[in-house]
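Only one chain is given next, in structure tokens, and it is the form predicted on its own.
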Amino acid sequence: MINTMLFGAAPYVLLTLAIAGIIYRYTMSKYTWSSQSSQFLENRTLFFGSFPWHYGIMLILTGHIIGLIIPSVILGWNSAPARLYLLELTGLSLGFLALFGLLTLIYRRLTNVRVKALTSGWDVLVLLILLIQVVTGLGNAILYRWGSNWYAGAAVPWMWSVLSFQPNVDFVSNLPVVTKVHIFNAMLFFALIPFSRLAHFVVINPYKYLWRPYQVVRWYRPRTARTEHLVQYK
């Protein structure tokens, strides 16, 4: 019964919530799509947290997407023990890289007074969900080895059954509790995206972020008598 609720019905409930959130956010408060960058408040810790987090998590997501689209390639790659070890160690290393970056960002947001002043309840909730996701992912990699095999052999068939509107919870019913938490937490995260500052990822044309120039935020300071004097003689 619990498996049916969490992995048979909940995916559609959370998907409906996400779609409704996107529609509401776009129609009622479309000018809040911005990620509300806090880089101008403090940049040093942000740099050391943002790079490990983004590179680690994006490469991990890429691996998950590849496994979802072509799971046979993952299983074929893992047929050789050396390649399996390489994939598992790479995933584990990227997981620790993402965890280091995320913990650094959390530390920055909770300890820097100016950044903390701009932190909303949604920000805290999203950070908590991300932390659970990374920790459970590492737990799967450490406690239950060869996760790429069971991902391609169990989680992917379940996801495709959900996408085809014929959810088959038997694929995931026997997975460890840590793995089930990891899967359900991922669905919860995507459902909450429209209500957080991460909503800018689902704009009509998100690909423009790949080639747009860097944004520079400058403080506005009134001219002093000295600067006005220098401007006159330029």
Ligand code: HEM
Given for the second form:
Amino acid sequence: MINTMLFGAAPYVLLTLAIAGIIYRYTMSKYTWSSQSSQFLENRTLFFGSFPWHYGIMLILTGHIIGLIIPSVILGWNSAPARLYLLELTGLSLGFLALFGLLTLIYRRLTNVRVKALTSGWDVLVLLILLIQVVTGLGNAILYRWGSNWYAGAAVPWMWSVLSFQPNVDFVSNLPVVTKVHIFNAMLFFALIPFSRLAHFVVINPYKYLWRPYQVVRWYRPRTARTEHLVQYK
Ligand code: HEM
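Having seen the form predicted on its own, the form predicted in complex with the named molecule:
Whole complex next, starting from this chain.
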């Protein structure tokens, strides 16, 4: 029953929320699709957090997407033990790289006075969801080997069953709790995108930040009493 609710019904509620939210945000406030750069407030720790986080997580998500689209290729690759170890070791290293970056970003957001002044409850929630996602992802990889195999064999068929509107929770109902938290939390992550600074994840533009030279970004956002004092630093 609980499995049916979490993995048979909730995916549709949360995905509808995500799609409706994206359409609403696009129509109502088109120019706010940014992560609201705080680079002009603090740059050094941002650099050491942002690069490992974005490179680590984007490569891991690319792996998840490849597994979703062509699971047979992953299973074929994994059929030789050496290649399986290489894939798992790469995933694990990228996971730790992302965790290091994320912890650095969290530390910066909570300890730098100026950045903290601009951190809302939503931001803290987003960081918490991301932290849960990365820690449970690493939990999957470390506790339940070989994740890339059972991802292709259990999680991927479940995702396709949801995407084809014939949800089959049997694929995931016997997975460990850590994995279930990882999957459910991913859906929360997608539902939160339109309502938070994660919105920058949807637009293609920010990806060029990974290789273009740094520049200072200005926000499009009405001044409030809370942010007024920061204007003098520009
Ligand atoms: C927001 C979306 C997601 C993020 C950010 C994310 C992040 C991560 C991270 C950081 C890892 C550890 C690195 C690794 O060893 O590969 C991981 C592993 C894993 N994730 Fe996710 N994940 C997401 C969505 C999902 C979903 C939707 C599923 C399944 C339906 C899933 C299933 C797995 C599995 C099975 C592993 C273990 C892989 C292995 O051991 O090789 N993830 N994920």
